[in-house]
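The data below hold one chain only, encoded as structure tokens and taken in the form predicted alone.
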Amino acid sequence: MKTRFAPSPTGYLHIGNVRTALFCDLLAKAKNGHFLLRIEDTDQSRSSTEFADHLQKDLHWLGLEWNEGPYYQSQRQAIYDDYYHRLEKISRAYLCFCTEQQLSIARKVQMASGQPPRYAGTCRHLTAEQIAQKIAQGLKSTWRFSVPEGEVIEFNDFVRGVQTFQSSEIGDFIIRRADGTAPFFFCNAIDDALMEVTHVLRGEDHLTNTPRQLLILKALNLATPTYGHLALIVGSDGSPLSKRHGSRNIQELRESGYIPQGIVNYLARLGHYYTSNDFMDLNQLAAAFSTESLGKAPAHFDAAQMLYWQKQAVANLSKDALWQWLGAEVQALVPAAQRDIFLKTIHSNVTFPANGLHWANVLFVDPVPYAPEALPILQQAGSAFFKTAIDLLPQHKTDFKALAHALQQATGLKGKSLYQPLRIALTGQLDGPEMVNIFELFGVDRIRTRLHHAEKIANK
């Protein structure tokens, strides 16, 4: 088993690209196979080494490690040239001098007459003399593959089942551009065969490319991989996935604080069914991965579900990993001696590093700012409430439950009327981490300081 991920470096990796890479990696792992990375950069006008470097960085960050590569197609032109000449020798490739304007007119005529747009074979039977004349005139040429007439191309797609195409509906297609470089149809097929790729898993937008590639490989007597085509990812409304659906590229997700394991757990379930909803590492996801569990219907991206898996990822972080993820700004605010109790206090209340920074400011920067909606609650509780709490503090110290019980006995208050003013006094917020942990974090002196501050505010 050998799978491959073969992106074009023309932009940053997005959700659709990464899901394909993930599924290819999981499929290889599930069968103890190999996962290959190939950079398809023959389109020199759009490809960029910067994007190639970025996509490798993103894959590493997600934990998707390839066993072979990266191979760069821009460095393999001599190989493609060799196979052009092999096709020419067996009369399966020919020079085409048609201009884009001529091709456009021909397509319009075909569509106007109700025919599918396909190349009419205009240059297929040019004589050597005619070819020489056109070259002498300085006309640019491409190479086209000569598609045989009357053939049925059939293959068993391991996602979608048996697929059948008629060669008469395909038309002779370009296998070498005018600048000499190889387009997707050609070099993709050649490399899959030469690199001994056994399983090609890619988006369904490539489904109609497959018969063309099978024709090329058959003509060259090269091995053909098994193909599987994934249903595409769409937005919640069924339209193509975009930023308005909450989709962002991997670099944006990384910079905003998403954890790679959370992204992987979400994408593994986006178009693939798992019986378990447990948070899993890559090896566990691979062990339960099956091509039979790949869906045929479009997968609907759900930003809320991705956020759910982000929360699961945060919950599964170790103490040290959580500390590193929170970042330098948080680390600068939290005293080293209080690191562990701080992490224990806030762990279940953070989804992104920005949440951690918020709580670091709340818990370690004085005076604590009160949320606007909190001030009326402080004033309603009254200064006497906080003075009573201060008086009870020496007896109960950092035992929040004991102090709250004593305060209830002294004031007759209970429920929200009792607990909410205390939370606001210590954090300025209406909700947040467990008060038991906050009391332990603060110690008696800081608890007293914040209660005194609340008493003054309530007295205004």
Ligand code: GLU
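By rigid core we mean the largest C-alpha set that fits within 1.5 Å across both forms. If you're wondering where the values come from, they're calculated on a predicted model, not measured in any experiment. Residue numbers count along the first chain shown, from 1. What changes on going to the form predicted together with the named molecule:
- If you fit the rigid core between these two forms, you'll see the Cα of residue 339 move by less than 2 angstroms.
- Residue 162: CA moves less than 2 Å between these two forms after rigid-core fitting.
- Put the two forms on the same core and the Cα of residue 275 is off by less than 2 Å between these two forms.
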The other form holds:
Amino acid sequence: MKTRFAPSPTGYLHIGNVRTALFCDLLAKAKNGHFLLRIEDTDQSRSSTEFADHLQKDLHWLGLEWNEGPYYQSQRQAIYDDYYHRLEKISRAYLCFCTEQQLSIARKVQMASGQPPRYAGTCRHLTAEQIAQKIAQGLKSTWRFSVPEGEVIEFNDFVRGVQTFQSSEIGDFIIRRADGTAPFFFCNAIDDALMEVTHVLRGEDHLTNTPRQLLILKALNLATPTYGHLALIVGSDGSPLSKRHGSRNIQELRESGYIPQGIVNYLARLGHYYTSNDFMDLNQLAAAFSTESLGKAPAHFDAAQMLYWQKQAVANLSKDALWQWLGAEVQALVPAAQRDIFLKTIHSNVTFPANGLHWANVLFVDPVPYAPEALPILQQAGSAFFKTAIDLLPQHKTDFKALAHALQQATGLKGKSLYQPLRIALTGQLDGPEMVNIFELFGVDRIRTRLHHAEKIANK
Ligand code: GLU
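Moving from the form predicted alone to the form predicted together with the named molecule:
Now the full complex is given, and it begins with the chain already shown.
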């Protein structure tokens, strides 16, 4: 089993092409196979090395490691030229001098008479003299592949089942443009054969390229891979996925603090069914990956689901990884001695590093600002409440449960009216991390400082 990811470096990796890369990696891993990376950069006007480098960085970040490559198609032109000549030698490729204008008129005529537009074969039978003459006139030419008449092209798509095409519906197509460049599907097919790719898994938008690729490979007597075409990803409204559905490219997701394992867990389930809802690493996802579990219907992107897997990913971070992920701004606010207790306190309250920064500010920067809804609650509790809490502090110190219990006895308050003013005094917030941990983190001095502050505010 050898799979490949063959991106064209014409932009940043987005959810759609990363999912394809992931499935190809999982498919290879599931079968102890090989996963190769091929950069399809023959279209020089649209490709850039910046995008090619960037996509590799994104794949590394996601943990999608290829065992072979990267190959760059821009460095393989001599190979493609060789195959053009082989096709020419066996009379399966010919020069076409039709101009864009002539082709467009022919297409219009065909469409007007209700026929599908396809090349009429005008240049197929030019004689050597006619060709020489046209070249002498300086006419530009493309190369066309001559499609056999009356053939049925059939293949068993490992996602969609048997697919059948009639060669009569495929006109002789261009395999080499006038400027000498190749359309993507030509190099793509040649390379899959030469690189011994066994399984091509790609988007359904390539389905109609497959019969043409099979014809080319067959004519050249090259091995054909097995093809599988993935249903596309759509937004909640059923239209192709875009930014407006909450989809962002991988770089944007990384910058906003998404964790690669969360993205991977989400994408693995976007169009592939897993019986387990466990958070899994790539090996576990691969072990349960099967082409039979790939959906045939379009997969709906759901930003809420992606957030769910982000939360799972955060929950699964080790202490060290959590610390790294929170970033320099948070790290600068947290004294080294309190690192572990800080992480324990906030772990279940953060989904993104920005939340961590919020809690670091709340927990370490005095005086703590109060949330707007907090003030009336402090006033309702009254300054005597906080005075009592301060008086009880020397006895109970950082034992939150004991202090709360004693405060309940002393004030007669319980439940929300007991806990909420305490939480607000300590954090300025109505919700947040466990008070038990906050007490441990603060120590008696900071608890007292904040209770004092609340006592003053409640008086106003
Ligand atoms: N370069 C093509 C693309 O990015 C590859 C398609 C394929 O996987 O065969 O769409």
